[in-house]
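Below you'll find only one chain, the form predicted on its own, shown as structure tokens.
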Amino acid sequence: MSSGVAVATSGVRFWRQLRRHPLALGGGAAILFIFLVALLAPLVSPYDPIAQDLDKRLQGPSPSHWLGTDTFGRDVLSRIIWGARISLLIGVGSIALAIVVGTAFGAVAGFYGKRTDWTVMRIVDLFLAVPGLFVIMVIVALVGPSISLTVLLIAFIFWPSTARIIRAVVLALRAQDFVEAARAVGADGPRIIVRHILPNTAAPVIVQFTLQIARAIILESGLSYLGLGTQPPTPSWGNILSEAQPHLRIAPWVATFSGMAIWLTTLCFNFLGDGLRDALDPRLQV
């Protein structure tokens, strides 16, 4: 069977398996919609997200402001749309960085084994033992909050778990016949890792990437809620919640809609991740 036919067959099996998970398909469609709305925020946002109109502060949902206004008279829908940009940027960016770092460490540890494996895994254990939120609070207090710093700090928290997963996968792969064949023709370690090992770790990497984005979005929202992430007036779902807290009794819609944005987005990522995990499992590719 040619490689092209094999890829096509695998694609058909993947799609057949994924179709058994309607929640995953629905979650993927919803995520695509959220990304498009965030990307097209300047076009679809009805108002400037930071423009204040104190005469319309804390107004409930209406035809002119579908999700109401906040304490400064800013349109809640517009702020949620623009906040999606920040939350998705930080969530995707931080997990992408964590995946790259974790995959590199895990592949090296799993492939070379022995002392290399022991050394790398002790580094991973050291990072896992560090209380992530405490470290973030200290660093932000010393350096000051910023989007780029938030991305780095969230990646700092998530890369060790990726390294452990990839190490386990590589430990199983390095004993396979195709790796022995590559060694037999003179391929060195780095070439085998890049050309033969890493392509076969795509499935767990994709699943890990999808599931961890949901956790990263929640963490970013929590940091922004505590004042350690995105700073006002730049909207993010977390700081919208924080600003809404003093007015929960008289204007519950602000917290409700921003909280729903976080909840629905993370739920859809989890649905998609669960579906991809089953669809990419070779034991189910029948």
Second form
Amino acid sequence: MSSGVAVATSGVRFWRQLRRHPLALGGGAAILFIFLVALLAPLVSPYDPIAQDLDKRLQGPSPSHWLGTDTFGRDVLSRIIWGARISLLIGVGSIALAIVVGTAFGAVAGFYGKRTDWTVMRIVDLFLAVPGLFVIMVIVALVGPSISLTVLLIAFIFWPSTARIIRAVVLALRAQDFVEAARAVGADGPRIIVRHILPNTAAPVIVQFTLQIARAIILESGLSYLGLGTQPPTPSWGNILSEAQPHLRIAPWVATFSGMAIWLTTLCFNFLGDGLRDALDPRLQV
Amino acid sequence: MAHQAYLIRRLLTIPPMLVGISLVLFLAINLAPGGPESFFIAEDMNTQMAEQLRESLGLNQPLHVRYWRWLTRVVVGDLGFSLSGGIPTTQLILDRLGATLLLTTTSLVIAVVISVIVGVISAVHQYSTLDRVISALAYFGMSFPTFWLGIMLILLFSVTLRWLPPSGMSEFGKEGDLLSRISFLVLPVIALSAVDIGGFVRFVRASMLDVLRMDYVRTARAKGLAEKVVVYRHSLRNALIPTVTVIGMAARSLVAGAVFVEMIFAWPGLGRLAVNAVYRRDYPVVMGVNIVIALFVVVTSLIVDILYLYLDPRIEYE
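What does the same protein look like in the form predicted in complex with its partner chain, given that the last one was the form predicted on its own?
Everything in the complex follows now, all chains and molecules, and the chain you saw is the first one.
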């Protein structure tokens, strides 16, 4: 039962720490709100995001269209709401994948050490030096853009940094008594990694997850902005921005609001991530 | 002596690294559906003609033969010819390298100078209102999508206020006018450096706070040194050491950011060249630009490691 108590007290400490970060709490709440809006997009969005109304092209914000309309007379607010689905789906999906792959490689490298470690870390170094954005652009241009491809490619860029962090954590854990104890009672490598080491990497993984989602959302919208991500008419924050740029002079609101959605969402994830880092890992306090 | 051995070993890792990166790219280009031949071979082309084209381009050869041929030419500086226009890729890259270097180095220098000043002020006044405002601004900065910030800057300073030019690198007939050239540089540099400034400021602040807590700083204060001397002579120099690493890591994000900035501001650099090559499936140019960029990133991280050795005598690379 002692482990239950330990969990409870660390949970209490976690909340106490997190409460000291009003920005992190605010960011977390805002993220929940954005998720909710994205989930309920069919219910909360005032218009069909792809329905064109050519009589109402490029209208400024008004009571009927809070954030105005775009070049096809589509409601900008509705497009941003539906775009949230794509941005969050790709952001969360790609980073989840990156974390799984990165954790697997990092844990194996850190736990087995020696040759395995050396080999894995050289692969990690290689991937860290690859100009990721360019590789993504090349592959998308050749294969043709799709959501699943974007998720895969963003994961491909982000897994090495997770692998590095997890390796460092596992290196430290490997030498601890409880791992020695597990080994003494006869547990083999894979079992020790999964049952004893991985649960202890939760803190850095959660922090990494939150902070990297922010970067993945920016990357996805950047790709969509370049025409290599989500394809119109499906709205994504990046392609709304890209479609808005030619009309910047006469309809600045489209670019302003769609970009603001990316910016504020990223900001919230950064607030939350830093708050979580402080609350979960006192050693890493900045 | 140990340093020299380390440097030699470090230098020796660069060629395999570049080969690895180019191999990843080469495979990506050649194994993707469509592949490099899609530039030339239309779907309705008859098979005989398509076969002839493949042969004349060497695309009928096995992958490893083609990669080896590419690699042996690159080693002597021949990156092949652009498929659209037939200009040597090396030439295309050299023509644009200067523009990109100007943009990225200016942004980096400005980002470092501003963040060191602001980060130190923030750390010295820890938990003051000023510190909180700076921290908040740093968060805003590091969360910016570069491309959106660029568009917003154009909207404000070029479209609305008409203070600064929205695109290009110089005005026709005024290429020699330094002020005019600088006016073209201002907005792209702000857009590119904002994200890094946000990150650096937080890092400098944290690293400065670490140093200010150290015993030797307390000793310096205890023996009656002026606060200014303690901060700038004793603490700042040590606080800057870890900052060097961050600058090294920023090289990669700077290059990626430059792609967007060059697209938005019609800046005639490598990023723009790469994006347009990707759109046109001009794969010799794509490979060429990527190798140059990879080289840039790898060499920067080497320089950072070397700087580190000289800045911090405690560090011993094994």
